[in-house]
Structures are given as structure tokens and as C-alpha cells.
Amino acid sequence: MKITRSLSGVALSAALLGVGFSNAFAEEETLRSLADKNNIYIGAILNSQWFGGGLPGNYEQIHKTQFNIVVAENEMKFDATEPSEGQFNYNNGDKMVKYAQQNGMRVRGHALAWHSQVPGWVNQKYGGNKKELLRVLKNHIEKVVGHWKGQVAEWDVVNEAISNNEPQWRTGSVWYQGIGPEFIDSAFVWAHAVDPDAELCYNDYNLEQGVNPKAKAGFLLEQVKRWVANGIPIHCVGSQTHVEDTTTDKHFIGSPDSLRSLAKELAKLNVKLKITELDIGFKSGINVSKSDLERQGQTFRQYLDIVLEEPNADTYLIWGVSDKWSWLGGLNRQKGLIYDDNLQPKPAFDSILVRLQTYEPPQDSSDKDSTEKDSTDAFKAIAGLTSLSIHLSGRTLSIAGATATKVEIFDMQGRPVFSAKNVKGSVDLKVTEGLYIVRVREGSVSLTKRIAIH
């Protein structure tokens, strides 16, 4: 479980190191530094082109500056690590692990047992032979997990074993056809025996489409209950969360709220939820507008809220860095990541950054007033840092503790929308309804809070 720390009252001094971020906040904070403060992991894959030196230098600079967890796009999968029977190739995986160690990053391993990217020799030599397939899978897991024992913090042990058409096991897998569903239980047991300190995940897509019995997440939840009851060492569920822009609309099934419901159900079983492969793409061929990109940013933020707010969620990992190097073309989608083709941050990046800056963990119940709070509550700075405080009533912001402050209002993507001088102790905020960031400054003293205008 993650440990939360309050950022209440801390001035927003944000801007990105080395990538030209132009939002109004100042100078040093990155996604990584803010994720560290919030005790969560935020990351992106290392695209396959990186392993061969095929990406520009600023790609790696952005990656190691902005992220504190990493996973390989393809380089730890079965066909990459055991292309021929008993002949293991760890070169690319070792390169990534070394990169992570040099830059203080957590490592995810992906993936040990999957129906795809299985080398041809497995099916050609042993297809349908249960005894031999169990031996092959066990040997692969033991060798791969053993090689990176103590270096890979968490593994996707089983990936995409549930059918996408109806809630049942994926029967077309070489592992299912030859072994049956018991290969899943066995894979977790074998991985845990080799590295008992690694977190072990089941990973799948379309888990944001609800936990009802007819949905994939509902079927999975029943399996997790069985695994926990039977002592199978499962510690986490990875939600790939490859979604299309429209799937987050209230008229569609998939939504951040549905994924949050899964997190809450898993918490009852003491199992974590991790967002492991996030992208939010648009249909290929359509013109993506500025407002589309801003809406995309809002959706990225809604998924981040799950990781920030649910105690059993700790990982927010994006399946790529730049739209230029993305697998989404194969899904007939585009522009699903947080940097554009030129490695410039998009509104989605701004939304994530500002959300991390303004997140305030809920206070312990013992610290709360017994009375209900409303929109006229005073917002106070951290005790001991400054006596500056603000109080919002409707659209009137009252300021105490300073005589000549500058008041600035930013939208939730960090863009300035209003500013004024406070000389009479209050300022009328001339903004429309919505969520905003207010920053009040006098000299070196600064107080920043999130506010809601109704």
C-alpha cells in the first residue's frame, strides 16, 4: 500500500527540466519529482527503438527526467528472452535494468506467460503435450525471473488470458490448449518460488469496462478471489487501459469510474491495482482539435486520480512517450500519448503535472472537523511556513496575512486565465464555473490551492 503525504499549501513551482514546458508555474518540478512526493510510480515504456540506439538523445533525457518506473515494450517477452529452446538472450533486458539502476528507476518485467509472441518452437515441438509444455513454461519462468531476481521489482506473470468476447478463459492460447487454465496458477507459484520479494501481477485490457459478471473485470475478480482463497501468490492486477477517446464518455461502458470500482473490489482482497499500459487514442484519419487534446488531458487526469486516491493503487504507466513511436497505428488510432511527434509536451502532460502538484491526500479522520464543510471554507497554508491564508465565498477570494498580494488563477492545465492585485483584502474572481488553481503571492511568500467555482 502506498503512504500518502500532504502537499497542502506548497507553492506550485512547476516547469519541466529540459523540454521547454511553458505553463506559468516556475522551475524545477517534474512528473517524477511529484510522483515521488506523492509516493506513487509514474512511468513509460522504453520503446523498442531505444535498445538499438534509434531514438534522439532528448527522448532518453525526457524519459529519465520525468519517470520513476520503466518497462520494456518487447524486450523481456518470451520470444525475446528464449528465441530457441534453452538458449536465453538477456542482452536487451540487461541494458534496460542497467539504465534503470543508473537512474534510480523501478523495473517492471513484462511478460512471462502470454498467448502472443511465443517463439514458434514451443508449438512446433510441444503443442498439445501437457507434460512438456509445463516443463517448458516452468523452465522459462525460473530462468528469466532468476536472472533478474532482486532487480525486477514486479512481473506481469500472466498476460491477457481472458477472452475478449465473453467472460471465459482464452482457449486459443498454446498454454491453455496444451495445459488448461492450471497453467495460470502454476506460473504464479513458480515465479514466487524463484523471487519471493517480487510483486506478481495478472495483466489484461478492457478492465475499465465494469466489474459486472458479464464483463472481463467481473470474471477476473472471481478468479482473483479464488487465487487468494487458495493461496496462489498474486499481489496485483495490471489494467492495460488502452482506451479510445470515446470510451470515456458517459454514454459508453468503459470509464475511469469503472476502473476505480475494480480497485475498490481488489482492495477487499488485499490486491493492488496498477495502470500498466495507458494510452488514450483518437481514430486514425480524423482531425484532432485543440479541444480534443484538452479533453484527452482531462481523461488522463481522471485515471491518475485512481492511483492518487485509492490506497491499493500505486502505478501509472503510459505505453509510450511520443506519438511518433507508438503501437497505436496498428489499432487504427493516433495521438494517444502525452508528448507529440516532436517530443513536445501535450495538454495531457500539463493535466498530469498540475494534478500531481495540487493533489491533497485526505486528512486522517481524527484531524477532521465533525461538521460538514462547504464552499466558504478557509484555505490555510501549512502551519509554520507562512501566515498567509485565503478564504473563498462564491467568486470572492479573501486574503489574510498580507497587505499587497498578487492573485493569479490558472486552469487545470496550468494556463493563466485571470490575475489581479489585492489591495483591499479581497478579489472578485472573474472566471466561469469550474476547477482552477489559485496562487497568491507577496514577495517570496506564496500560497497555492485548488478551488471550485460554482
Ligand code: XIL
Contents of the next structure:
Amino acid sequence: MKITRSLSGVALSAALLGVGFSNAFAEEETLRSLADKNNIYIGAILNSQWFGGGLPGNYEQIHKTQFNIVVAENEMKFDATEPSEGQFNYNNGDKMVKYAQQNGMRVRGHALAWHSQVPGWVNQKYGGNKKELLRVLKNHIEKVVGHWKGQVAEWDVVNEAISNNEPQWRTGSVWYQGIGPEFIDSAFVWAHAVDPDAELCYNDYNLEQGVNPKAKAGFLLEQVKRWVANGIPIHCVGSQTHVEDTTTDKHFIGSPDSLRSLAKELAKLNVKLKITELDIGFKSGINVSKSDLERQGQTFRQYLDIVLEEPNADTYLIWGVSDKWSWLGGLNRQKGLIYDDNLQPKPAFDSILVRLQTYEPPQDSSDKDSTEKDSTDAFKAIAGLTSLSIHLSGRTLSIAGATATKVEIFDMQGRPVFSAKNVKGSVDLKVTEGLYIVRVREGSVSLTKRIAIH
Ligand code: XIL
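Same protein, different state: after the form predicted alone, show the form predicted together with this ligand.
What follows is the whole complex; the chain from before opens it.
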């Protein structure tokens, strides 16, 4: 959660309706509008192809409609921003910052001190030379953070400094080899001195495998405790969360619950947890079925729940928009994102959207406005300028004002439980008793409502 929630039951009811009765214009609910209502950031990278104008127009349209935070896939990394010593190139980063400003999005900076995507000159000229490497890293951080001061709200100051096997520092890094682990402490101090308002994160992967000392997150937690005790300005841990569907990788031991336990430990230190690079891939080459995609949607939802429910978690960032442009192929994985190759939303998109629609923040007793009432009544809701309306009587859902619609029913965890296509007048909902979300879509107009089936 980004800030203290102020969503009342009344506001929540309005959010569930998906349209404001006071507003005659249709306002399509998006991940972005719902993230705003839930006080969280939801985002996706701008893929490298975007910077060269190589993506179809609807990519950008989707991106700015659905997301309220953005990060560059490669364009703010060391090799992109300082390809030769002292020669800084901010063009692509500036392009993204401008795009974010024009569309009211938060900007995440990625990444300052990392062992990968470091230009050759660093190692060639200064490998192993502590004094020079300290100078090079300090200058890089001061120039880059200084250039985007006040525009980049948060930085991955250090990325992937911990080894992947038994938990210890990553010894192959040019920074570790030349400077030692204190390059991390220094990097945070330098970044903070240049932009004291920026949120500063340590970012890494495989942090969803538990916080015991044998796991990577356990090792990290000990370091965070030490940094905090020593007054190092670290404000957040980024969990990349590049995970694989559990059915295709039987050895994958990560879980949303484990990541949640890290969030809870960090809360004790007043440090935030952000999910910064989420993708949930399947092994390359296997056939991915509809039910696989639905299960994938549930895993996306479980990670989202951490961000919705843990007070020190505020960000849910996906490492790509469409499966067509994803780095996962190089990892021998596929189909890890929430839009398919044709930029059509996948079940994971629906699962996230519906979870955002149904999430009810814990309320104080003084703020107990019932959201139940309108779900038990027959109701009519109007989607903006069109006259699409729905009415429920028993299990019969009547639809007016539409020629051919799609009706979908989700349970309160966002799982799809029923759908019907090309419905004209009415449809019998084949669901058991309980509370559900119904979504009726025609073209780009959709109406979402909570219903109770008795
Ligand atoms: C990846 C990009 O997606 C690729 O285009 C690039 O070739 C390699 O880097 N962890 C990180 C990201 O912190 O910067 C990586 O991005 C993915 C893993």
C-alpha cells in the first residue's frame, strides 16, 4: 500500500460498478484506474523496441492506459548511459521520462551498480583497482542520479550483488572484486547525497524462496539489518520475481507466501518491498493450455495480494507487456506476461483486474458502510454514453442496450468460473450460491458489478 487508505465503502461500491453514475461518460476500468484507487503502483517496462519506434501503436496505448509506473528495460543501465568513460548519453532515458510526465506516470530508475551490462572500458581500464573503481562508480552515480533528480522517483541503486548458489556475495562482479562489498554501502550514500528525495532500493532475484539464513532473502535480510543499523540510506528491497510456473519446474521452490514473509521482516526495519520485474513463465517448447494460463493468472494474483495487503509493499511491476517482446526466451521460458503475442489480455490480466476490483481494504469500525446491499438487490447500471445495462433476477442476467456481448463471472478471488459469448437478451448463470463479480463486455465498453446468487 502506497499511503494510508481512505477508500470508504461508498467509494468501493462505485469502483465495483465500474462507472460513475454522476459521470455520463464511460470510464473503462483499467489496471491503472484500479491501482490508483487502491493506492498502489502497477506497471510494466517500456521494452527496448519502444525507444526506436519499433512497436505497434496499440502497445503504447495499452501501456499508458493500464499502468501508472514505468521503468526502462535497458536504457538507464550503465552501458547505455556511460558507453565510454565520461561520455554520458541520456537521450533514451529522457524520452521515457518525458513520456511518463506526459502521461502522469511514476518513473523507476534501473540500475546503477550492477555486474552486468557494464561497458568494457570499466574492467579494461580499471579492473581490480579499488581507488579508480570507487571514483568511476561515484562519478557515474552522481552524474546519472543528478541528471534525473526530481524526475526519477526511485532507483535500483544496487542490483544482484548476492550470489545465486549458497548465499554469499556475488564474487564475479567487477565492483565486488575491485572494491569489496562496501561498494554497496557507498553507492547508497552517493545516490542519497545527490537526490535525497529519491527512494533507494536494493534489487535482486530468487527472493521468493524463504527468509531462512540458507536462502538468498535470508542473507539479504541480514545485510539490510546491518545497513539500517549503520544509517545507510536504503528504503526498499526490489524483488525481481522472475519465476516459473510450478508445474513445469518441479524444483522451483519459490512461493508468494515466502515473498510475503520477506515483506513482513522488512516492515520491522521500516523498509519497503517492491515487486519490480515480475514474469511467470512456462518452460519453452511445452504446450501451454487454457487451464495453465488460468493457473498462471492465479499466481499473478497471489503476488498482487502481497502488494495489496502488506502495508510496506506498494509496487507491482511486470517485466514486459506482451509475450511477443519478452526477455524470457533467453531463460528457456515462454508466455510469462499478461498480454499474448497479439497484445490481447490473457487470463492473468483478468485475474489481476478482478482482484483489484474486489479487493476490500481492512476498514475501521467507524467506516463500515455496507457494500453488500446493492449486490443483493436487482440492479441496473449504465455504462456511460452507451445504454448497456444489466439486471439480475435469480440466476438470469438480462442485458439491454447491446447487440452481442460477452458475459464473464469471476469468484471473489478473481478466478473465472463461467462465461458466455454473443449473449443477446439474457443468460442463465451456471454458478452455485455465493458472491461473484460479473463483467459484461461489448466492444470496448464493459460493465463490472458484484452480484450475489442465492
Ligand atoms: C534484461 C533485459 O530484459 C534484456 O533485454 C537484456 O538483454 C538483459 O537484461 N534482471 C534485471 C534486468 O535486473 O535488468 C534484466 O533485463 C532481467 C533480469
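Positions refer to the first chain, counted from 1. Not measured: the values here are computed from a predicted model. Rigid core here is just the name for the largest C-alpha set that superposes within 1.5 Å across the two forms.
With a cut-off of 2 Å and the rigid core superposed, residue 402 has a Cα displacement that reaches or exceeds the cut-off between these two forms. The Cα shift for residue 429 between these two forms, taken after rigid core superposition, is 2 angstroms or larger. Core-superposed comparison between these two forms: residue 438 shows a Cα shift of 6.8 Å.
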